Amino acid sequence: MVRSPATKDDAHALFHSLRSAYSATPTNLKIIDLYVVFAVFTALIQVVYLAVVGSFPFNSFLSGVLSCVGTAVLAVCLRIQVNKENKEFKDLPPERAFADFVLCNLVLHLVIMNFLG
C-alpha cells in the first residue's frame, strides 16, 4: 500500500496545526493533561502486567486499574471546569473546582480501599 504525497502532506499539516493550537494552551491545563496521560499510562502498565504475569489477586488488579481510570476521568472533569474558554463554568472559581477534584478523589480512593478488603 503506497501513500500518496497529498496524504502525507495533509497529515503533516494536521499535526502542525494541532501543535500550534496546543502551544497556545495555558500551562495549568498542560499540567492537567500530563497528569491524565500519566494516569492512563499507569493503567496500561497494569493491564500489561496482568497479561504477562497473571491475575491472581484480581481485586488488586481491578482496584489499581479503576483507581487510575477514575483519577483520569476526574482530572478531565477538572480540566473542563478550569478552562477559561468553557462558558458553562465561567462562574466557578478554580479553587472550588480543585476542591471538588480533591473531594471526589478522596471518595473514589476510599471506595477502592474498601473494595480491596
Contents of the next structure:
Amino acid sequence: MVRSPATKDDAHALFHSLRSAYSATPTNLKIIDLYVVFAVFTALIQVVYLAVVGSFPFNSFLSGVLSCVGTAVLAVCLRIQVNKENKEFKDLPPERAFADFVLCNLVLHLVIMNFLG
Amino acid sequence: MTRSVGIIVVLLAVASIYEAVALFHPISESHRSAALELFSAVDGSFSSLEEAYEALRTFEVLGIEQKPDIKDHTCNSVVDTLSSKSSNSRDLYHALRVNGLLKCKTSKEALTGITSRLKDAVKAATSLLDYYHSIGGLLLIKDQSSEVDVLLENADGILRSIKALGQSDGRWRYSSNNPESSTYAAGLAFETISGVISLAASAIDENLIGTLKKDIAKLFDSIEKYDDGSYYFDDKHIDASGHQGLLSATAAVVRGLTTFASTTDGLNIPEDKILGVARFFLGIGVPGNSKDLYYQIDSLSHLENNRVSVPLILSLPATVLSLTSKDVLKVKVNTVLGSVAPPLSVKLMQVFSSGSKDASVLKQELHFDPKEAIHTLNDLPEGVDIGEYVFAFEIVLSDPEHKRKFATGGRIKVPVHVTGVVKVDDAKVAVLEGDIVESEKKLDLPRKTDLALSANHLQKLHLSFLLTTPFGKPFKPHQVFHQLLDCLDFISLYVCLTYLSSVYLQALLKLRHESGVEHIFVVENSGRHFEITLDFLGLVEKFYYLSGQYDIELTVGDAVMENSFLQPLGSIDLDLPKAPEKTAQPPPQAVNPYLRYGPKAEIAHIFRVPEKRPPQEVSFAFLGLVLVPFLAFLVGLLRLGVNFKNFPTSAIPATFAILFHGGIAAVLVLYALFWLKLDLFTTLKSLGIIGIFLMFVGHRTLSHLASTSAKLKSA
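Moving on from the form predicted alone, kindly provide the form predicted in complex with the partner chain as a structure.
Full complex below, order starting with the chain above.
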C-alpha cells in the first residue's frame, strides 16, 4: 500500500503538535519523564545482557530489572500526584508526594539489595 | 550339647585319676618383686600403722631393705602415736608392732606410761579385741624394753575370761553380747592366750592350759581340705576388720597356733595338717594384693620354725623331661621360705603311668649334690618311655631326732611328663578298587611328600603307618573315643581338640576341596599300627557331591611327642557322581577377615558442573552500557535547565536541606555496604536509626519548602 503524501503530512503534523504541546508542560514534570525514560532504558539494556550471556544468576537479573521498573512506576505515581491539572490530587501538597516517593524508593531498594546476592 | 557334656565327664574322670597330685614351690624371687610392687609407700609414708607393719614385716621376712626416709616418716608417726594421750589400745598396739621392727627412739617414761594404760585396759577389757590389743601391746613392750615391768598379776582370771568367749566347736566369739563366732577370732584368742602365759607373774593352773590345748585340737578338727593336699580354715562370717575369707582365717589360726606352741609344750597337732596348711599358703602362688601377700608371708614365716612341726616342701624345678636331650630328674627339698633343709635323702618309691593305680615299688635313692642342694635321679627307671607319669617320692630324714620336728608328708606324688621323638615307619597310601590295590605309594613321613592320586566314587583310599617310641616300643596313645568321629563340624572339633589335645594322641587326616570345604577323619589305631580307609561310596553325600581336587593333610601329634607334625601329603582328584536334586549345600566358607576390613573401591563423586560464565570483557562492556542512560539522564537534566534556585538560603533551613540530602546519601551508602558485606540485621538496625533521622530532617525541609511556595502563591 502506498502511503499518500497526505498521510505522511498528517503524521508530520501530528508529531509536531505533540512536540509543541509537550514543550508546554512544566519543567518538573519533564524531569520526572526524563527519569522514567532513563529507568526504562536501563532495564532494556539488562534484558539484552540476559539475552547475550544467559540467565545465571537469575536473581541478580530480576533484582536489577525490578529495581528499574519499580522506580519508574513510583516516578509515574509522583508525576500523577504532582501534576496541577489533575483534579483528584488537588489538595495534596507536592512536597508530601515527593516525600512518599523518596520513602517508597528507599524501601524498594532495600529489598532489591537483599535480593541482589 | 550332649557331646560337650560327654567331654566334660571325660575330663572329670581324668582329673580324678590325678587325686592328691600337685606341685608346690617354696617362696622365690617372684615373691620379692611382688612385695616391692605391692607395698609401695605413697608419698614416702604408709596410710596407717597397720599397713606399715604389714609392709615392714613382709620386707623383713623376704630380706628386703627398707628405704631410710620411709623409716624416718614411719618412726615419726610411731612416736606421735605413742606419746599421744588420745590413742586407744588398738593404736598403741599397732604403733608398738611397727616400733618392734624399726626400733625407733622411744623414751622409757613414754613406755612406762603406756604400760600402765595398757594394764588398765586389760582390767577393763570386755571383748576379745580389747584383750588382744592390750595384751599384745604389753608383750611387745616386754620385747622392746627390759626395764619396764609388764607382768600381769591376775593371769588365771584373764585366761578364764578369754576362754569364756570360746565355743565348744573350737571357734571364738568376739564378745559376750555378739553370738557370732569365727575361726579368725579363735586365732586371735590363741595369740592372746599365749601372750598372757608369757606375761604371767606367777605360774598358771595346769588344768586350764590342758583345756586350752584340747580347744585348739578341736579347732583343728574343723579344718577343710582341697584335693591337692592343702588344708585351710574357712570363715563364713566377716571379722571385725571387714576382711573375710580363707586366707585371713587360716593365717590367724597359724599365728595363734605357733605362738601358743612357743609358750607351752606337748601340743598334739597331726603333722599332715601343718604340712597341709603350708601347702595351702604356697599353693596361692604370688598373691595380687598386699594384704594377701602379707598373710601368706607372715604365716609361712611362723611355720618356718614353729615348735609343733616344721613343714618341708619337695619341689621339682622342671616337670617335663626330654629323652632326646637326656634330661635328668632333679628334686629340691626346702623349708617353706626356701631355706636349707636338714640332712635327708629322697627316695623314688613308685612310678605310676597314666591311668593306672598300681605300680611296682622301686625304693630308688636319689643322688644328693651338696653344692647345689639338689637331689638327682641319674637314670630313669626301667620301662619309663614317653608319656605322662606320676612319680611318688618319700623324704627320709638322716637324724631320727628330726622326725618329731619336721613334717615330711609321707608319700608325695608329683606329675611328670616324659617327651621324646616318635618315629613314623612304613607309611603308605594306596587307592583300592574293591580289595585290589590300584596304586600304592610309600611315604617318608614326616618329610615332604607330593602325591597326585585320582579316584572315583567306587574306590577307597587307604593310609597306614606305624608309630614307635624312642625305646622301640609301640606308642600306645590314650584311648581314642569314638565321640571324636562326631567332632567333624568346625566348631565342636575345635572344642574337642582344645580340651583333649593336651592329653590324647591325635592322628587326623584332612581333605580340603578347592572351594574350601574341609573334611576331617580320625586315623584309628591298634597298638602301634595306624590306618584309615576312606570308602568314597559311603562318603559321597558327606562330600556334598563335590568333585575335583582335594588337598590331603596328615596331622599326628601328642603332648609328649616332640616331633608332632602337620604335613600336606599332596592332592587327590576325586570323581564323584553329580548331585541329585535336594541335596544339602556345602556350608558357606568363612569370609577372609582381611578382605572384609580391607580398602574398598574408590568412590568417584559427581559434582554439579559449574555454570558457564560469560567472559569478563562482555560483562564490563555491558556495565559501561548500563551507565550510558544515566549519563544521558544527567545531560537531559542540564538541557532542561535544572537549577538550584529553590534551595533555601537562610541558615537553619539550609542545614536541614543539606542534612536531608546527606541522609539519603547515607542510606544509599548503607545499601552499598549491605550488598558488599553487611547482613540484613545490622543493615536494618542502621537503617532504622538513619531513617528516623531522615524523617525528622525531611519533614522540616519539605514543610519549609511547602510554606515558602504557599507564601509565594498567596503573594
